[in-house]
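Taking the form predicted alone, here's one chain by itself in structure tokens.
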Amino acid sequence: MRVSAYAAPSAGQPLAPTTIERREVGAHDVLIAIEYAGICHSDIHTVNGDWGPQPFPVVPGHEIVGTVTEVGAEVTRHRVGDRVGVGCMVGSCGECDSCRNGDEQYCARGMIGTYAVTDRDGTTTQGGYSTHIVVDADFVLTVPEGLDPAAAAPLLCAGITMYAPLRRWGAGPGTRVAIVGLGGLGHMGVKIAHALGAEVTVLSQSLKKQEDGLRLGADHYFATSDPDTFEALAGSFDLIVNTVSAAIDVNSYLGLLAVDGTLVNVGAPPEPLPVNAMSLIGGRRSFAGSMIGGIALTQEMLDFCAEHGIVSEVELIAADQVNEAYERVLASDVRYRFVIDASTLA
């Protein structure tokens, strides 16, 4: 089955319209219409290449809307015409401890990616910046009526990339939880944070965006470029999750936290971040870190959102704004995630 894509020729290079080739609907497989593809910035990570060399041509897309349109012999969980979600794993090895666990993403072998990874065929998986989309059924997440389904896209990465260290480490009532930057993942965050009943705090470069992070749900809003922010703050937080996909300063944030605090990070900067082991010591505190969640705690993130009202704030895009939506995630230029309407793509 031939489908359109956007796809990289090569490295930075700029997306361009092509064709691809999907298997055929095997028995436990489940073809879906993709209708919206969120764009996030590890597609963008991907394709300029600065996570290490990638099978070019890539497909890019991992925030995946759509509707079933043909199930294989033995699936019993989806039906045609269900709505459904894809996010950033479309297999794993489904026997070793993390996936018996329930924590497909750390499978021991590897689990297969949405896009730019040997596939179980031994062919290269292609994402969603297409029309569809053939996916094991173990791996097609529910969603649920009542959420916009462009809206609901970038739940399947960003979401449960908030979600999942939020449940993790007890964010709920009582708990005083502070998120990181507020771009894609950190207004997630905050929703997510304050459904979850937490006391939240954004901490942000600067005051730009403290109408709209406390319209969000943040109790509280400081610019770190702010050097009293950190002084003022200090020993305040049993939670920190930094989204920010570049250098900080750990040691100034551990030092945001009360004891027994932990700070996680979920943004993925390509240079290594300098721990003091004193700034652990001195309060028992903890530095850690979380990659998505598994297909089990992805539809408890789905279940939990659509019970809570809970979306991303997304600007609907066509396939051919690709590049320009690109350059404008690097040059911090939206609010928050960027969806392609994947009917501009037929």
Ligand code: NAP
Contents of the next structure:
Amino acid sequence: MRVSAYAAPSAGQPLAPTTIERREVGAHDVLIAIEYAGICHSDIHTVNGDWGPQPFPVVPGHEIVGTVTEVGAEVTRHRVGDRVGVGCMVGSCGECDSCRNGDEQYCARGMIGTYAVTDRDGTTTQGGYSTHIVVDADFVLTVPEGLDPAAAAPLLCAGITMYAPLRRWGAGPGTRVAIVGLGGLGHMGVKIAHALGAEVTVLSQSLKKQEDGLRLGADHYFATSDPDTFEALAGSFDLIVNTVSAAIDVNSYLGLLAVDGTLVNVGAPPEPLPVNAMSLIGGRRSFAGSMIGGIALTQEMLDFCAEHGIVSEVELIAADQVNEAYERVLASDVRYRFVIDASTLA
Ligand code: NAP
Ligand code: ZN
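Beyond the form predicted alone, can we have the form predicted in complex with the ligand?
Every chain and every other molecule in the complex is listed next, the one we just looked at coming first.
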């Protein structure tokens, strides 16, 4: 099946309209008519070749919401007409310890990413900036009724990427959580941490978005460009989640952790993030990482968001605005997620 899409032809090149082939709907597959696709900063890292060589052309997009239009003979979980979502993964081995534990994203044989990865049939996966996608039913999520579909799309990556570490490191009543960077991931982190009952602080480059941050659920908001911030907040967080897409001085942020606190890095800059041993030793602190979240946890997150009325703050764009949107994300000028209206691709 030939479908319309937007693709980057080679590293760093602007995206342009194209068509791509989607596989036949197999017995265990679901065909989805895509309605919305969020723009994640990872799409931009990928297109720019920040993470090393990879196949081109690439159709990015791993924050996908749409409607099921066809299901394979063995599919029981989803039906034609269902509102569904697809995130960063479309496959994994299903047999290793990680897959058995519901951590498909840490599959020992490598998760199959939604784009730019070799699929089981030897083809390269292509993502959600497209009108249709065929996905193994096990990697298709149910989008609860009541969630606005355009604003729910970013939950499939930004939402789960924040929900997973907040849950794992116990964000809740009585915990002091800081979110570094108020972008796509960061603003979801603020909403989710607040809904979990934590005391939430935003650490942003400036105070420009302070009003938004407080409205989204933050209790406090500080500018990291102000050196006083690092003195005033020393030792005051149990958990810091760093969402920044560029390299920051991790050691100054580790100094903001209380004894036994953890700084979880979800931002994925191409540069290393050097850590001084003393930054950790001094307060028995931890520096950790976290990547998206497993399928069951992603469904739990979607249900949690429906229950708490949480969606992303989105700016809906037409497909031909995608290059401009990339520029704005790179300039930290996003409030707070661009979402492509897939009807503009047809
Ligand atoms: P985004 O919307 O661009 O947000 C990043 C935010 O970081 C910006 O809004 C800005 O916030 C801050 N920032 C940007 N450049 C900075 C700099 N030079 N110094 C300090 N702060 C800076 O990006 P995103 O989509 O949230 O993604 C963020 C990162 O997470 C990317 O690297 C992406 O690849 C990665 N990611 C990881 C996972 C995972 O599973 N671990 C999943 C998705 C994305 P302020 O303006 O508030 O300072
Ligand atoms: Zn993403």
